[in-house]
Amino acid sequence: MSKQKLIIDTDPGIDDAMAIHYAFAHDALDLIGLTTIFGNVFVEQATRNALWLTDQAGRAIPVSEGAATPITITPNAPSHYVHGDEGFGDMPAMRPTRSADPRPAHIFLADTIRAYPGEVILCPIGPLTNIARLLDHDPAIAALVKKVVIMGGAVDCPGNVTAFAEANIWNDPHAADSVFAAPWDMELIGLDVTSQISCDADDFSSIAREAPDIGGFLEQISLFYIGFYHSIIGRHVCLMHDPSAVISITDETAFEYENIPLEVICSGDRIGATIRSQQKRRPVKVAKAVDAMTVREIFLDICKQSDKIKKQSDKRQPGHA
């Protein structure tokens, strides 16, 4: 059976992290790119970290750099309180061995996607500021991506940076609506439902006795990641934004959906709010129910293979011995 070719769009982030490597364990996706975007840290940090990441699972796909301010607005801080200074929890800043692709993060996402027609999934887990950024560089590319699915949105429950706004689509409501308005089949996993998924400090030290090279840096930065949570909502635990969009593109029966037509409020004391549009927009499936225990059992399975995985990863490379 051929592998779901995916490409994330990210700012790496624990999360971020967490996400990418359950799409390099799980053996029905194929992550055949990474996009960085300002967000969780500034987009050179976010490059550097996705460039990492590709080191530490063994697979050399390439990471192009994206935008590093918000179309319209003056960019918001980096979240170094809920990531880190360098996006991942204690850890310093990593040193990755390869470098970028040189296509800004829009062109390369173009060139792929024209390179597979109705065969990519993109999966946004930041701000969307590459994807309206893709659009105004090519519309027509709306009809080759197989779906879009997003990690963001607080459409029917509070957001988590303000009482009405989520984190991904406040960092730039502009570009979100532009993406909300275009003609293709996309997916929200927002608040909605990421809010009721969470891990604990023994799932992850459990993904480690499993996968001690890849889990157990998975476990080092969920420390910080639980921490923050800890403080916010006093759970000693770490909701998983990120890792459930990926999850619902492997495991689309864990959650249940809405079609809902979208748009976001650009300006005032609510911007960045995720709100049901009375414009003629195309609806958006967006998830509004969830098992929470299937989601969590999932990722843990999945991300206790991941050394596994890589072990087999670095003997298809050329060279192996």
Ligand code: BDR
Contents of the next structure:
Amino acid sequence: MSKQKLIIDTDPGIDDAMAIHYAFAHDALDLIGLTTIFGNVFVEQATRNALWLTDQAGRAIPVSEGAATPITITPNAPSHYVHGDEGFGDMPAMRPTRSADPRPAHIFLADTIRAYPGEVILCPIGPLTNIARLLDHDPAIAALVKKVVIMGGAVDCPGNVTAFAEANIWNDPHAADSVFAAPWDMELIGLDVTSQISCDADDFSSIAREAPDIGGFLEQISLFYIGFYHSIIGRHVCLMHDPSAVISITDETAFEYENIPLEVICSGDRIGATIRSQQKRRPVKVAKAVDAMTVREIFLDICKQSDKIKKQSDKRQPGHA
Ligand code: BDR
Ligand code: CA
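So that was the form predicted on its own. Now I'd like the form predicted in complex with beta-D-ribofuranose (BDR), please.
Following is the full complex, with the preceding chain placed first.
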């Protein structure tokens, strides 16, 4: 069976790194590109970190840099207190070996989706600016994407940056609203489910034992992330937002969905809130319930394979003896 082509739009970011390594390690997924966006870090840091993750996985896929700022609002500060000054907890700035694709993210996305019509799943796990730009640049692209699986939003639960808003939507509410207005198949993996899915330090140690290289890195960056969550929820765990979106692609049955047309509040106290729309919009498949233990176990099982998968892909690289 052929693998599912996937592009992740990302602001790495600790849980972004977890999601990307999950995707690289999963044998049903073919991660064919990363596009980067401001959010957890500045976009230049996001690009550098994304390139470094491809080095670490031994997979020279294209990384294309996207927007540095939101469409309309003044940018919020990066969330260094959640992800660290350089994006990977206490780790210093990474030094990737490769450079970014010369195309801006929205052009790379249009070219790649058009090269594989109907085959690509687009998975944004950061603010939605690049995706809104893609729609602006090439409105017909909506019919050519297989589906868009978004980590973001808080539909029937409180937000995580304000009482109303989840971070990815809050960082560019206008972009998110235009993405929800587009006529394509969308799924939303938001705080309604991701705030139920957590891992602790023992979980990451178990990954590191089986996969000392990539798992060891995930263990190291998780410490900062667990420290942040401990400071706000008082438990030594971290929430698995971004990996959950990718896991919903490989293991949809772990989630229960409701079809809801969505819009985003773009000004005032409730800016960034994801609400039910009264407008005529295509309903979004919103994840409303999850088997959290199963998602956690899937994450651990797949990430434990990451070093083994890396060695297999090393052997396939040209020039390998
Ligand atoms: C989202 O915001 C970022 O901090 C995370 O990487 C995730 O994409 C969770 O609200
Ligand atoms: Ca993210």
